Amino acid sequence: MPGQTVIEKIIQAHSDEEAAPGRIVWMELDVRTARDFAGANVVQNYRTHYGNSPVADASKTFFTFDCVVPAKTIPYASNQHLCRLWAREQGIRVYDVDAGIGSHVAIEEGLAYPGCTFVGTDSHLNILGAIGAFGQGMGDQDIAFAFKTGKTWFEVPPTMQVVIKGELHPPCTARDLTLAVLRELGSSGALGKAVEFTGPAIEALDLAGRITLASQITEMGGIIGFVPPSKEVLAFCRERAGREVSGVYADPDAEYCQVVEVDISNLEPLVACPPSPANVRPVRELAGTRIDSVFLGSCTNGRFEDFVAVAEVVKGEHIAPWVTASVVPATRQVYARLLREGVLETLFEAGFIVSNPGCGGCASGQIGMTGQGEVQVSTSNRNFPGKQGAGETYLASPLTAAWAALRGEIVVPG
């Protein structure tokens, strides 16, 4: 019998059936969640199918509000409160509108850990591959079923291996590495597959960088992207989970459906141009493009390290007078550290608008939306028409976004 890939090992550990690619198996779930987007539908589906019966395990079931926080419309406020009231009935914890992005909260709070299975209503829940966990977004009825039973069915996907050749050198960042992979794979190159990343540059990534990389697998068509946990990541997860955790790694003789090499030896800063995250070009080719706004945040680049990188660029400077620039930390913990260490003050003095933790510009109507004809540089993960408003959005690293904010146009970061 050949060795197993990461996803095969994780599913096998949570199923009584053989976790071979193409097989549909029943999988036990360590954690099941719903966010404020679709959360009310989960509750309604649950009530329709299961009445007032208790969930399988309230200690493993959570709500995470992050899309529209605080609620900006009466319908959103009503949906959020419906979830709160039902959570009280069921004894379920709610990470409410002040907590931040659910997937990030899961990592910080130790709800997610290497090797666990974690589902929710977030299409980017596969970001948990950053710590070697299996995360997956699912529909309202599927999550209601998961709440009730603590399990789900899942088709074991084939796994492709992405080998990163070379190392990252400034001013290139984990976001530029991620865009390089997107350029190579396109929007469907990982379609229906799990991805395992390997190479010296991957091993050198800190947790924030791993989150950035894992967060864009959805835009490559992939099921999930796994980054093998480093000693530092394992130590972080142990401390947050409050117990021993171990990484899950592929066997040396694991079988891959495809092996792709991405050489970053001569990597330069990149940007994803409208209308697709896969429309990747070197920043230098876009230099001089006038911009109107900048958005810093999202599950892709909303970590403490991302904002520190921006603060180092803009300290003592001020953004261009015609530019509106906004900052949305990923979580309350990130926000608190930015406050304690003076980073938010630096950004504020440079002219940035600072908002509360959450998804920000990725959620329609929240901070970071664009108007007709507006050109924006954003650190979010999608730039499809309408995703961040009616304007045009260029996706870039925090460094590239910082320099664009200062100059009022896209420039190669210095």
Contents of the next structure:
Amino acid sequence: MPGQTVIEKIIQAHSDEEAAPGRIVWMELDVRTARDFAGANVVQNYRTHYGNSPVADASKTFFTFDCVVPAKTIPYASNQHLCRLWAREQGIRVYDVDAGIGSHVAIEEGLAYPGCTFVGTDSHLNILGAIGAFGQGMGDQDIAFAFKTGKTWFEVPPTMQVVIKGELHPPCTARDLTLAVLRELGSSGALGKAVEFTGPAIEALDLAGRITLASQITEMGGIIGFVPPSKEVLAFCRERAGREVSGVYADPDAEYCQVVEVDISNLEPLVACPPSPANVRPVRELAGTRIDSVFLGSCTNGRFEDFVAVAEVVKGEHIAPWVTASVVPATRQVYARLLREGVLETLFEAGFIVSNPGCGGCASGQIGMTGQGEVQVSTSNRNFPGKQGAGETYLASPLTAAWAALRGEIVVPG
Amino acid sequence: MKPTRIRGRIWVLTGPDGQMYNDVDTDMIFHNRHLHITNLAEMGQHALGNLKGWEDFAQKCRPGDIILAGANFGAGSSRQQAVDCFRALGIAALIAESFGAIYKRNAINSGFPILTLPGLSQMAGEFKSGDELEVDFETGRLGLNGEREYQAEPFSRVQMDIYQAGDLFAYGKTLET
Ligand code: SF4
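Output block for the form predicted together with the partner chain, input the form predicted on its own:
Full assembly next; the chain just shown is listed first.
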């Protein structure tokens, strides 16, 4: 038997069928979740098909509310409450509207750990590749079935390897590295594939940087992107999960359908211009573009480290008078640390709106939308027309966004 | 047990140029203007209603027929109706060079027989609408007019489990103790 890639190994460990690319196999799920988006549909499907019968294992089943938190309309509120009541009946834990982005909560709370299998109604759950776990978003029928049976079926995808050459140097950040990969692969370069990242720059990434990279695989068309867990990541997950965890790594003779090299030795800060996350250009070429608003957050750049990077730039200064800027930490834990360490105060003093944790500006304009003609710099993950409003959204690193907020125009950071 | 070997008349989804259609999306299969329809029987009437040359498919097909399609069949939206409209007409199987990922998931979950036949569009000239095709879900073997044979990808265990139970939810019930 040839060597196996990470996804093949993880699925293999959760299935009694051979996990070869192209094969559809039944797999056991360590965790199954629903968020507020589609959560009520999961409950409805479950009730229709399985009545009042219990879920397979309530201790492995969760709700994570993050899209519209707290609910801003009655239908959202009613759907969330329907989930809460059903969760009580079933003994399922709810990470409620105060918790933050579900995929991040899963990592912080140790619900997800390297090598585990994890599904939910969030299409960006593949972010769990950041810790070497298998995460996947699915439809409400699939998730209702997963709640009931604790398993799902999955077509094992082929794996491509992305080799990063060179090292990351300031002012470039994990987001610029991610944009460089997007520029190379385009919006469908990883279509239907799992991706494995390798190279010294990858090994050097902290957890926040790994999350940033993994969060953009969907924008490349990929199924999931794996970052091999470092010692630090393993230690973090061990502590959070309260159990022994070990990373899953590809065999040396694993078979890849494709190997792509991305050289970052001469990387400069990048930005994704409207209308797509793969429309990548150097920040330098856009320098001088006047902006109206800035959004910092989302599952791509909503970590503690991201906001600290911004605070270091704006400390003691004020954002441009014509700019509005908002900050949405990914989770309650991130929020708490930012609060304790004075980072939120720095951002507040510099003129930022500080909001409660969640998907914030990314989902349903929880912290506002852009108006016609408005130019926004955002650290979130998508800039398709209409996604953040009627304006034009440029996706960039927290550092680039911080400098843009300060100067009121796009500038090369540093 | 449901049959795992079927025999039926085929429809080859070709365009005006006689070539097989590729990338037939869910709007061509079941147009979004009909999305309000919830009654399965009614859905059948609109199957392929937006694919040039196939608008009258619902009138000309009969239960037990088999559809042959090109690459990336069912690309586009996640609408379940694009699968259900064929179930409503009693279509026995759908064979394509490849399927859109979500379409494949929806078809398997609803117990609708689909098979992949790699290279089908290159061999399209060998198949004519009206030919008789035998399909073995277990082995993937296809027999054309009792003369020629082809090898499609057989049902996976998942597909067979769900097909035999009826649909994904019915399969879930078979697991209850
Ligand atoms: S921040 Fe946006 S992309 Fe990320 S989980 Fe929330 S809604 Fe999805």
